[in-house]
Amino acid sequence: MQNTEELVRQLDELERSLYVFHHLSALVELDANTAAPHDTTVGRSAVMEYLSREQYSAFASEKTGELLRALSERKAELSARDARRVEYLKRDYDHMKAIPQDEYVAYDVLVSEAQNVWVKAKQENDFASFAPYLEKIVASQLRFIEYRDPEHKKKPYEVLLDDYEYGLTEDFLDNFFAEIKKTIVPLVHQITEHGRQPRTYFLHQEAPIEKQRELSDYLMDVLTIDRNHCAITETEHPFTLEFNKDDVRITTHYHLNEVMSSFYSVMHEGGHALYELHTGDDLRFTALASGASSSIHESISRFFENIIGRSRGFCDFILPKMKELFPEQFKDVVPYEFYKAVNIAQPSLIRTEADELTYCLHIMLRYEIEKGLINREIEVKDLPQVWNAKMKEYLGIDVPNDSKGVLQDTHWSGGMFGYFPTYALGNAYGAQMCERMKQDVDVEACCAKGDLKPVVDWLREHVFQYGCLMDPIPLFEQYCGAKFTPSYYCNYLKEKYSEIYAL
């Protein structure tokens, strides 16, 4: 019988091999979404098929199962870190092992192809070309749900929610969305009745792309991101990829007449990057070397994008830089005018550019559609009509085309069903986290000076360093010192927008 030390050594070897697959897959994904020519999916699909098959063989093998079972039985002999590694890997092992290898591999190839088809479909406003891929993705997800939960202990959609926020339920989300809807909808109505919107023309003038790139570099410096370990490039839909804590990549998308689009994209993805760059050194190359959950991750990115990036103090701080880079566009703009402009509350088509107040209505729309697809109440072919109807109902907007409607997000092309709710939950987590942070850090003063180091240091101490050592809710309750409640987020929105619009 092998001793515990030898079993832990085998666990280290397993995680090293899994890291190699993660790194290689991330390289393929980064290249596909940034540098690769358009019609190059055939060769890339062959690579993804090979990597996926080898990863499955390495991880979902009987040998791995025996190792994890043996270590689970010796939990009392393990350090807290190693016991958590086993627990975390066992969940992933059970999920992967439940799916037949051929189907698992075929699915990885499918989403790799689908993401490229989606890019072209979005550019050409051609939902019909993407629909067959999405139908296959949804059908695969439905089969995987049956494999993973054959006794139907959870609602189907909750099986997918587990991938992004372990233990999250439909009931929790239904109650959460109902609660914040009671705050958001009346505020939107009050602002509409108010009738007077701030001037925003200066945000929509031509801003040279090269100057926007300079702004991105500057923002990364302000965020305290170490450029020796984090690069930025361009893509259709901004995202962050973590290879390891010493190698993180973020992307953005520049629009000639929408300078704040890339501005807040960099603030958002920069938040994700900070989390990955500051996970604990002792977690390196393990399954724990990442954020605790999608919601916790989004709480950080949305915190930097909105609570920091759209704060009065940060707007006052950044305006001189905007005037320096874009002197003609911002020459007559005064600080409070800039603050109100970037905080305008006005229903819009695009989620990633939605204002802070109406943003969660976009997430509610996607949440309801995802549940409908997984519960077989909505068919893929009907998505444009369902999408457009819900946009009209929730935001009062007519959708001019599918590129600005059902095709606008990349998530479904990658099979990321269950991810969208984490954006909304992350907003609420971030608001409560900020209130706790303010007990130790003068957040507004940091924003006004453009000195975010104390903020990042607090997050590293209370959140980042723990990686996945804890499940999301216990971690949240530890650093906030209280149970989660959406009231912090609701109060934050009410106070902020009541002041801006003199309600």
Given for the second form:
Number of protein chains: 2
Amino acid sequence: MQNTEELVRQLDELERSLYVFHHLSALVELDANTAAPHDTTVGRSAVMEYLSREQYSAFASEKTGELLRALSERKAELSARDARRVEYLKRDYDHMKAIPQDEYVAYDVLVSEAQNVWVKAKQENDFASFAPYLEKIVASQLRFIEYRDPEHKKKPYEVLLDDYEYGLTEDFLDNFFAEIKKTIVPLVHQITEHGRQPRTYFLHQEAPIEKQRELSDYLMDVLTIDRNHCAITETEHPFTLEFNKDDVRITTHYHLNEVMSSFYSVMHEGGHALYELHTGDDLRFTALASGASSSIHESISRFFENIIGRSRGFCDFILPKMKELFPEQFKDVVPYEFYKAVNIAQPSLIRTEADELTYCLHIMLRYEIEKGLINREIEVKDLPQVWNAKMKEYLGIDVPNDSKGVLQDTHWSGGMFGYFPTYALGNAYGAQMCERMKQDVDVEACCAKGDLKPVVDWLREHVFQYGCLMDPIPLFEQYCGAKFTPSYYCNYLKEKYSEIYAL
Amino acid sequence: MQNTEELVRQLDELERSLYVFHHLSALVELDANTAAPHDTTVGRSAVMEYLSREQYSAFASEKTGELLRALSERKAELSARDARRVEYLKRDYDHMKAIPQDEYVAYDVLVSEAQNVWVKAKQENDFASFAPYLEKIVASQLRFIEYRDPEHKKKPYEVLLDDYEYGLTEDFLDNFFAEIKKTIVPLVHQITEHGRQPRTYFLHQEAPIEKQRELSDYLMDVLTIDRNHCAITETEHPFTLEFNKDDVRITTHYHLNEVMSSFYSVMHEGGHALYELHTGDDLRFTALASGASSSIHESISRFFENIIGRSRGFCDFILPKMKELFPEQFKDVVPYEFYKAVNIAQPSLIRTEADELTYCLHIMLRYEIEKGLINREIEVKDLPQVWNAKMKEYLGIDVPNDSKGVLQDTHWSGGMFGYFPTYALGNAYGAQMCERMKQDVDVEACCAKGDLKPVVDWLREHVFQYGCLMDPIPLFEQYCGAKFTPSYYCNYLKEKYSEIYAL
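Since we've got the form predicted on its own here, give me the form predicted together with another copy of the chain too.
Shown next: the complete complex, the earlier chain at its head.
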């Protein structure tokens, strides 16, 4: 019988090897999205398949099972941190082990192929070419759900939700979306009918890319991001990728005529980066060394993007910098006007370009569709018409083609069913968190001064440092000191938009 | 007993896994040199150590030994290609297997650390901080030589030469350097004493980086490089990195006041890239899927950089493009003047900035020093004074500090003893190859028209497609139709520089 110390040493070793797989997979993905030439998928696919197979062999092995069992039995002897590592890994182990290795690897190959097909389908507005892949992905997911939850303890879609927000239920989300819909839809109608749209022409003038890069550097500084541990680069779609807490990468995309696009991408991805950079030192290279969940992560990124970045104070603070970098474009712009312009609310086609108010409607539509797919109430072939009908219903918009409709997002091509709701939930989490933060920090003053250090310090103490030490829902309740309710978010939107549009 | 077909299938599988290790190690290296933030070595080291250990386990195993033995015994049943794969892998296997796994991994960790120490030592002109690492590296290499060649069939340094140019001997190199020294040293003296240096001021004016990037794109086109399979990016020191024949990366570095620096880096690295892009399709993902040796590789890159890129014809062809991109800088420059300026010969401190004529003297000095280190005739602590004395003797130059002297190159920090001679040999290989090529291709006309396709086609047919199917020396003799002699290179230098300097 091995002693507990030796078992923990084996756990360290296992986690170290999982870290290596994580690092290498992330690196292959980063390279594919940044530096790799166009026609290079063959070599990369061979590598991804190998990594997938090896990771399965290393992790979903009898040896791992025995180690986790042995450690679980000695939970009393373990530190709280180590006990959590075992609990957390056990969950991942059970998930992976439930799926046969060949199916696991084949699925990784499938989604990798599907993403290439999706890119082309989106470019060519050709949903039909993508549909067979999506059908296979949905079929795989349905099979995996059966493997993972053979006794049907959860609803099928909830098995997938667990991957992004452990413990999230359909009922919870149904209520959540019903609640925010009650706030958002009337507000959108009021604005569409009675609101006077602000001038925004200055946001759509040519803004030299070099100057936009300078702006990114400035924003990284304002966000207090340590550039020795966080690089920023350029990709088609912005994202954040973390290797470990000392090595985080964010990306942005510069649009010549949309200076605020990259601005808010940097604020958003910068929020994700801050979270990873400030997870606890003692979690480094363990399974707990990352943000607690997708919703919590989005609550941070959307907080920096919107609640901070689109606040009156921050807009006033940043305008002089905009005038310095883009003197011609911003010369006639006065503070309140800038604030109103970056907060314009207008139903639109593309989720990633949606404003803060209508954003959650885009998510609600996706939530309903993917729930329908997983519950076999919607078929893949019907997706375009279902999509277009919901866009008309929720946003009052006609979708001109599938590229700007059902094909716009990458998530489904990557099999990420259950991720979308975390965007909306993140918005609402962030609003409630901010109210709690205000008890300790003068958030408005921080925005007005562009001094975000007190905000980041609060987040490090109450959120970031915990990594995955706690499940997201209890963690949220701990730092907010209350259960979640969408009312903070609804109130925030109502107050903000009533004021801006003088409703 | 397994049948031969099954054994070849196992060989495919082994090579596929070696490909994955190659791809991943290259990717980690590329990332470290391009996108990674500064303070991120901890995670990367963990990954490199893991890869090193796993690669050893996968390759230097009993299983591999048995497979290679079984295939060797059935050589008669194998295709020429498969027989060569076995022969080639067996050599690598013997080399790796000779070194105990822990020492192998520890050495990889040591050189990874040493490279970080070297970067700092060079920045801070502090040879003493680097010396202990270099001592350990030399000691490791001496131990490895003993492991690899316990019966002393070769001279110690020749064991290392085998890694870069299989079959190369010390005698061969001693003769080679003696021969080219006889040509170069008098030429350098004549130029220093009697030659009139051309005007070069226009090469040292500010040249906007954006325009230099355009120039790179143009040169990539002229080189006929398919950008769908070859990306160009920016690093501190230019290099080429190949994942597979469909995925090659080159890098350059833009110096605001040295427009020709990146120009010739692109020509040089572009040459390396062309080689990899045009290795045979049937070698893809096998052990033979790369250039035949460092010398052959350098013969191609230096050929494009110098024999093509610094030819009268190519200079005349490219000057109008230079005038188009940098009108102010090049407005008064006439063709012959441009040609002379890019061919200026002048003893200088830094190898990578050396001109075509004095370049080999820099290599000769390094050759003599590393041979001395491996033969225990020179001690690490004495390197600065040995270096400086040789610089004075061969190039007539006083070395102001170690950063610009013994610390200038990265090779020794990476344990790459035996690589330097291949640079000089490559120059001479290229000159002889070019004479052979001229029997089939009007090289001068190609340069003058900027139409390099016939040149690339010839190289693909006679050199590139073979990958590692043949050892470098027989391959060279096959495509040149003769044994190697330095006389082609010596004549080339004599003719070229006598004309330019009217000697």
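Numbering follows the first chain given and starts at 1. Each form is matched to the other, and the largest set of C-alpha atoms that superpose within 1.5 Å is called the rigid core. Not measured: the values here are computed from a predicted model.
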Core fit, then residue 122 C-alpha moves 2 Å or more between the two forms: yes
Rigid-core frame, C-alpha of residue 265, shift of 2 angstroms or more between the two forms: no
Core-aligned C-alpha movement of residue 316 between the two forms, 2 Å or more: no
Core-fitted comparison between the two forms - CA shift at residue 132, Å: 3.3
